[in-house]
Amino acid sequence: MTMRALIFDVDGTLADTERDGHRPAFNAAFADAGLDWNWDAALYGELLAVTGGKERIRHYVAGHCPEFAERPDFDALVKRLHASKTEHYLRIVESGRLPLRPGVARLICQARIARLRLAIATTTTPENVSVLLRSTLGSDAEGWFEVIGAGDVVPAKKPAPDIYQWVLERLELPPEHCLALEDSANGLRSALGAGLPTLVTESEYTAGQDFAGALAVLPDLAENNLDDIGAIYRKAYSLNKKS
């Protein structure tokens, strides 16, 4: 079996964006709206069980201040909060405070040299993806990725497989010729649901989650180049044939 494409998750996989990026951006948006909500690092770790920013706000409200959900403008409020959060997040990323995780830039560059196709499958917004790629890899980096599946292009967020299926349809590749890179159990379930072999690099918030079904679980990519990743991929298929 030949690996022909790499499909990357973003938050926690390309960069550790959650604790020092998205979380303070949410808090800034709450403050701008005059809300006394504050998501500390521990609470945010719990909220990450829900994928999608707007979905995360709704989940928080349901558990901590359900009266807000009764407001006639609640849906509009959630959209405004998320839009404000995105603006704050983009400023954080543009400041250069969120570098790529170890080994990620090297792997992407090696994949381009090897003419592997690149794609992204994420629940974060397209703007977040664009700014992160430009600020960490260069002004033309977004064009390196043939397909970018992000935000609300599919209605069901991870762990549903929809976003990976959407990306695969546009790559016009069968899942067995691709490798997904994820950091969370929800992301792994999403990729596996689309039939994708998946490599996990644990992040700060996902260490210790259930990664059953992953080809391998690594702390990061610091010690692994494209040849190592390819060997993991080929070994998995070799074992499948023997079984």
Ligand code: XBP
The other form holds:
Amino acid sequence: MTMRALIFDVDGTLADTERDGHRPAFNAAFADAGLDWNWDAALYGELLAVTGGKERIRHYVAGHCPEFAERPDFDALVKRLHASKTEHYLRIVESGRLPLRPGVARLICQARIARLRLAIATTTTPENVSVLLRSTLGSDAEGWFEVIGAGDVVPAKKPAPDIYQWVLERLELPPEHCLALEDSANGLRSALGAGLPTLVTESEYTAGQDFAGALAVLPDLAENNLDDIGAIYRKAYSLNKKS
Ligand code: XBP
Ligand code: MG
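So that was the form predicted alone. Now I'd like the form predicted in complex with the named molecule, please.
All chains and molecules follow, beginning with the one already shown.
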């Protein structure tokens, strides 16, 4: 079996974007709308159980102010809040406050030299991916990724496998020739559901989650933790040989 492509998750995998990126962006959008909602770091960690920003807002309302969902314009309000949040988030990303996690740039560079194909499978909004890649890897970085599957292109977000299946279809590769890189149990379940061997790097919000089925769980992709991603990929098949 030959590894031909790496498929990266974004939030928590490429960069630790949640606590100091998405979270303050949500709070700024709520303040702009005159809402006294404030997601502190602990509450946000709970809300991350639900992927997708619009879905997360709805999940928060259902658990904290269900009467709000009775409003006739609730759907439109959620969309407006999320659009405002995305504007705030893009400014945070463009400010350079969200660097790539350790080892990510090195791995992408090594993968390009080894002529591995690159793709992205994420729940976040497509524009968030473009700006993060540009601001961390440079203006041509987006073009390094043949397929970018993001946000609402699929009906069901992670942990559903849809986004990884969407990416595999466009790569025209079977899952066994790819390796997914994820940070969360939701993301791992999504990748495994699409049949992908998966490497997990725990992030600040996902440490200690259930990563059963991952090829390996690492603190990050830094050289002292990952010296040969090919060896991790090959584990997928040596493991199968034993079973
Ligand atoms: C993480 C998510 C996203 C972000 C917020 O995505 O679940 O919803 O938290 O981004 P992944 P949006 O780990 O799959 O990259 O508000 O744009 O959804
Ligand atoms: Mg993630």
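Computed from a predicted model, the values in this text were never measured in an experiment. Residue numbers count along the first chain shown, from 1. Take the two forms, superpose them, and find the largest set of C-alpha atoms that agree within 1.5 Å; that set is the rigid core.
If you line up the core, does Leu226 shift 2 angstroms or more at its C-alpha between the two forms? After core superposition, the displacement of the Leu226 C-alpha between the two forms reaches the 2 Å mark, so yes.
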